[in-house]
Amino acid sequence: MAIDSETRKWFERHFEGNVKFDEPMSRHTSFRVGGPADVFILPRTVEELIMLIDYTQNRKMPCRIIGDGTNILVKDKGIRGVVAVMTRGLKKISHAGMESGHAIVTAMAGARMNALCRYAIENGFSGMNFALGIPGTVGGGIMVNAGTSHGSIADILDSIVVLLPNGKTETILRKNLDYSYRNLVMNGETVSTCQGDPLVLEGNFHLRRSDPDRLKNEADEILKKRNKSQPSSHSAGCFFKNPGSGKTAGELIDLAGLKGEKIGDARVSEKHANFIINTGSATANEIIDLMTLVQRKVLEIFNITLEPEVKIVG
């Protein structure tokens, strides 16, 4: 969409030094692909974020909030409207309470998951090590119930603070949150990064007191195993959701003989079949075409439709 001069001046005046126009999203996604966003903003405070959402809503301008860009695939034509990234200013981590060996650790949505894991280790709090190596931000992790075989966000979450469509904030206890696979629902409403939906601002995590050295040794082992089983190339993590029962998406793709399958510079990882990786200069179209090929072959062989876990936007 065309950004008129008056609108451009408003963004420049209110987000001086933290706004760009026609910014390539390939610079801000783990896939390293994606066309330009009309307006790209790095809010420094919750107040700036609220002001931005209010402004775009009043003008019916599309606005998408993202974290580290680790679970999205931006199409080659880019994203119309505004993209706001929470990792610049909304990343504070703190803790309170040590009663009976427990603490509540609070992390803003823009804090990276790995930063939260390091904070927990350094301060001697156990319960976060399952998330070591999971890419992305705390906000994204909360929304998709990020997890591994060692645990998940839902296991340690005490409460969340959300920004409601009316501009007010609300604290929601874990017991009032409904987690389905890679999806979060609050009072019947899906929590997301899209305009008009509740938006996660921070999470409060219930952790236990432990020995920092023991936690660090445990973390080293977890990361060592993770690095052996997952590719280090540009990707968005596991590309497809696991089916409700039976074999995992990765196992199905492997059994279909698709490891190493490629279209252009997009390739199914030979280390982990549920990863599509950018081996050089892949385009979003090449990744989408490879996704479609994988879905078609798995459907033909196993009569199972694989659903993308990665969000395709633009």
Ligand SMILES: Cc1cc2nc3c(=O)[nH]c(=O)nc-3n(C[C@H](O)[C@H](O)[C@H](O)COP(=O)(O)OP(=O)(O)OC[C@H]3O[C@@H](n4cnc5c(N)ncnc54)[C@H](O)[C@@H]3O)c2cc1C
Given for the second form:
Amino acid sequence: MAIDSETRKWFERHFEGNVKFDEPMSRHTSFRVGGPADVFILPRTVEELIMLIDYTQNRKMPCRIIGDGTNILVKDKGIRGVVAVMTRGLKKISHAGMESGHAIVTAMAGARMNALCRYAIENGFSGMNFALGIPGTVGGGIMVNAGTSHGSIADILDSIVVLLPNGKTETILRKNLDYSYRNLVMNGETVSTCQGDPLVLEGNFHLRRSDPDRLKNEADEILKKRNKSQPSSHSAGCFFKNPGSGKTAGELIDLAGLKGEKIGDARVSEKHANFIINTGSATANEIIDLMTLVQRKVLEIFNITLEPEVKIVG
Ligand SMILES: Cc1cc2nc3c(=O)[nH]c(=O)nc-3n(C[C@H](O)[C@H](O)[C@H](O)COP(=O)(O)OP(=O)(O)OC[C@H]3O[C@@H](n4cnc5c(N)ncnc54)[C@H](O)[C@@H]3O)c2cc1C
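What about the form predicted in complex with this ligand, after the form predicted alone?
Following is the full complex, with the preceding chain placed first.
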């Protein structure tokens, strides 16, 4: 999508120092792959974000909101329109209320999930430790229901704040959010980003009072286990969702003899079969081809269709 000079000037005037054009998404994704975004913006305030949404919606310009890019695979041709990243200024964390040993901790969408976990530990609130070591932002975690075998975002969420099409915000209670495994479906009227998702501004988490030292020891154990089982190379975490019951996606891929399988610089990790890693300068096409090969072999052998957990965009 060609950005004309008037549009370019508007972005430069309103997002001075926080806008880039033709910005390679490989710089903003944990896979380290992906072609350019036409316009790449780091809004610093909610007001800037509202102005951006207003401008792009009036011009029917696609606008995609991302966090840390740790759960997306951007195609080699890149992303048309605007990509807005929440991590520049929208990352405040605070808490309120300590009634009967409970507190509500509020985190803006651009706060890092690990910062939220650390905040909870330091303030003696339990419930967040399951998310330790999950990279990415609170907004991304809310959208994909990030989690581990110890729990997921949906378990501790009290409510979220979303942006409405009229520029106002609305709080939506957890009971009105349709959460499932690594998924959130939302009904009702909210700003719809170009991918059809609501725009999440913040999350409120319901945590319990606990002892910071006990939480810290538990955290050390969880992180030790994680670091042992996961590869450190560039990836987007587990590539496929675990199928409903029985074996995990990683076990199926391992049993299919696919550990170490590679296409170009994309490889199925030897350490954790559900991780596709970029061992050097993989392209998105190579990763997608490897994904397809894994899906085909697992279907042939086990008659199970693996569904990607990673979102392919562009
Ligand atoms: C090494 C590694 C380990 C991982 N381990 C885990 C794990 O244990 N468990 C797990 O669940 N995941 C894991 N992941 C995947 C990923 O870290 C999580 O899914 C994380 O929550 C994604 O957050 P993000 O900010 O990077 O989101 P992004 O990848 O930037 O975005 C994910 C999706 O959310 C949308 N989005 C982001 N922010 C907003 C917003 N504010 N409003 C509307 N839409 C938004 C994006 O458009 C996109 O569709 C891992 C990834 C890596 C690289």
